[in-house]
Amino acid sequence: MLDIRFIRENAERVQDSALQKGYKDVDIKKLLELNEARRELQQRVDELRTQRNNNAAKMKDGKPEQSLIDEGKQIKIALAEREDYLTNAEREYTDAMNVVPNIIFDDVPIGGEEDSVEIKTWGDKRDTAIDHLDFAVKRDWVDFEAGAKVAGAKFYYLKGDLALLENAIYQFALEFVVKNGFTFMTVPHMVSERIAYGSGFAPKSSTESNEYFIDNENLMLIGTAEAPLTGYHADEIIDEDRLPLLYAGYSPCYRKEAGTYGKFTRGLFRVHQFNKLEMYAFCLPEQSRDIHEKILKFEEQIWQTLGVPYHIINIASGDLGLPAAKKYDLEYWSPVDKKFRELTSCSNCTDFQARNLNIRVRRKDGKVEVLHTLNGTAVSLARSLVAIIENYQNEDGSLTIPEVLRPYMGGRERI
């Protein structure tokens, strides 16, 4: 969440940024009124608690006068009433704060998905290819029918060489991020509601919720390792000289894919479960812009090494989501669809997630402040398979293995 003092001092900016992100129900004026009402109630509750304590102290020695007893009863009634009001005010205020999105950077394009700006292209585009699903099914590499039988639509089995290729991509990417200073971590596949909301996974509305919640449990299946990685340092103060901290989290990801009507959903591109290697950074506020560019460069290096053509886009405000101040997407060239399709992303969430989860830095002079967090996809493996199948298939029906992956595939050049 944002700092309420920042919101108070920059109310118009925060309101404009929320609207630019598409959060039309956010009302900063009402939020500030709720905060003021909450503060006044808290002050009155504190006064009544002091009166209660003073009254109790007067009645300690000997038999108290009836007036003190009556006064104590009236204070108790008034305090209980004001505490109920305060509880409700706190709830209203917290609910209003939780839907205020992070403010956007000045260089973020304003508008919806179509207003995102291309800033770079790389690689030679091939002209034609067979759809990845048709190509894989013909070779008995993927089985969506069995997945639907076992778990429902958009679940699947990977088989044989395609499953081995997925593992090869993962092994290559893992080796790459570790060599570049990221500490490898496996993570919990579920997080508590506090960690989920603290990481910014509070949906705009229930119909757009993309997360699976466990009934009767305070748990959510993760849609990305970003959530448990954010929560790793919850309620901690990290010394300045330890930052930046770089982590790489590997996990399955579970998503309802709500609100995807009209988006490309064929085959492995948009599924309910997939594996992903996520890069994550905790850093000083003055480091976050540079680290954002650094994470983007790592994503580019991975896909340049794999030899898949792509472009980079600066994501427009309406497609940023709750926690991000700025986001880049790397989209691969699809020779099947004759367009670029999303493959990886990286976001600078500034102090938004860290404030939610009370993650701070202790400066060398002893000052304590909220730090910044960033995340970026190393490889999202289902989509990585789509990109490689479309860009490395051969007319004879074989698939050339990108050279960098061959050591992880027993040295084979084709499958």
The other form holds:
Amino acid sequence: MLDIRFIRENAERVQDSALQKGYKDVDIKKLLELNEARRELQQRVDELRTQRNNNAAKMKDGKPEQSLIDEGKQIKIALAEREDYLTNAEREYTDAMNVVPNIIFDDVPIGGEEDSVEIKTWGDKRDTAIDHLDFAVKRDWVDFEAGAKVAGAKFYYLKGDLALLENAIYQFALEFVVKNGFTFMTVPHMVSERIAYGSGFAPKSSTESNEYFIDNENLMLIGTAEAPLTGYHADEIIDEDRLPLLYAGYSPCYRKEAGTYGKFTRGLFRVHQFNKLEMYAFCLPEQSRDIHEKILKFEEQIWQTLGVPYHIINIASGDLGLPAAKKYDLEYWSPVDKKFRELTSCSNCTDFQARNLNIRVRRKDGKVEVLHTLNGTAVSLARSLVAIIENYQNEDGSLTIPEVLRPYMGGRERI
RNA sequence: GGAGAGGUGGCCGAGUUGGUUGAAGGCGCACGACUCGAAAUCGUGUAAGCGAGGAGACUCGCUUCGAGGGUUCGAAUCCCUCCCUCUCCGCCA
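Pass me the form predicted in complex with the RNA as well; I've looked at the form predicted on its own already.
Time for the whole complex; same chain goes first.
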């Protein structure tokens, strides 16, 4: 969530950002009124609590007089009533706060998906290729039928060389992020509601969520390692000189992806479960813009090294989620679909997630403030396979292994 | 899953016949003194959130002793539920 003081001082900007992101129900004026009401009730409750405390203090040492006890009872009754009002006011207020999205940066394009701005392209585009699923099935590298039998549609098995290739990409990317200062972590694959909510997943009801929830357990299967990585430092105050903290988390990602069947989501491109290596940063507010660019550079380096053509787009406001202030996507060139398709993305969430989960920094002068968080995909494995099959396939049905992956494939050049 | 013990400030650790205990003491940290400098020593300070006042340094009120609920004039202290940690047993990768 945002800082209420920031909202108060920048009401118009926050309202504009919400609309530009497509959150039409957000009403900042109403929110500020709810906050005002809350504050007034808070003051009245505080007054009564002061009376209660003073009254109790008089009875501290000695036998309580009946008149004081009676007075205390009166206070107690009045207090209980006002505390009820306050509790309700607080609930209304926090409900309203929780739906206010992060503001967007000035350099975010306004509009919907089609308004995202290309800021860079790299590599030579290939003209044609066979669909990755047809290609892989022919080689017996992937089995969606068995996946459907065992777990349902959009579940799959990777087999043989393709499964080995997935592992090779993972090993390559892992080495890359560790070399660049990220601390590697494995993470819980489920998170509690609080962490899910705080990191920006799990909206109000589970029905409209992309996430899987565990019955009767207050747990959610993670859709990305971003969730447990964000929660890692929940409720902590981190000394300034420890920042930035860079982590890389590897995990399976579980997503419902309801209603996304179609030509462009065939095969491994959009599935219910895939593995992903995620970069994550906790940093000082003044560092987050630079680190965002740096994470983007890392993503580019990975795909340049793998030799897959791509472009970078600055995502338009309407496509940003609740927590992001700015987001870049790296989209690879698909010679099958003759267009760029999403491969990785990185977001600057500024203090939005951190405030939800109470993650702060202690400055050298002792001041405490909410820090910033960022996340970016190192490699999303299922999609990486699609990109590589499309861009490295040979006419004889074999697949050339990108050079940097060969050390992880027993030195083989093709499969 | 069963039995028992516990969860207090950045850390360790007092406080459990309810009443100046937001919380002793120690460590750590910051500043100062001493020193050519450092160590040691001594002194002072050292939680966060919300709200009110002030230009500001700050001052005041409220909340927080795992979380939530209850008893009471008053709860870190008593009761209930849940979560977590530790020990033993069971079960296993």
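Note that the rigid core is defined as the largest set of C-alphas that superpose within 1.5 Å between two forms. Numbering follows the first chain given and starts at 1. Note that this is a predicted model, so its numbers are computed, not measured.
A.B. asks: Would you pick which one of Lys159, Ala89, Arg363, Glu113 lies where the chain hinges as its rigid parts rotate between the two forms?
C.D. replies: Every other option is far from a hinge; the hinge one is Ala89.
A.B. asks: Return the inter-part rotation between the two forms: the angle in whole degrees by which the smaller rigid part turns against the larger, from C-alpha superpositions.
C.D. replies: About the hinge, the smaller body moves through 17 degrees.
A.B. asks: Any chance you could measure the C-alpha shift of Glu81 between the two forms with the core superposed, in Å?
C.D. replies: For Glu81, the C-alpha ends up 2.9 Å from its position in the other form.
A.B. asks: So, with the core fitted, how far does Asn53 move at its Cα between the two forms, in angstrom?
C.D. replies: So the C-alpha of this residue moves 4.8 Å.
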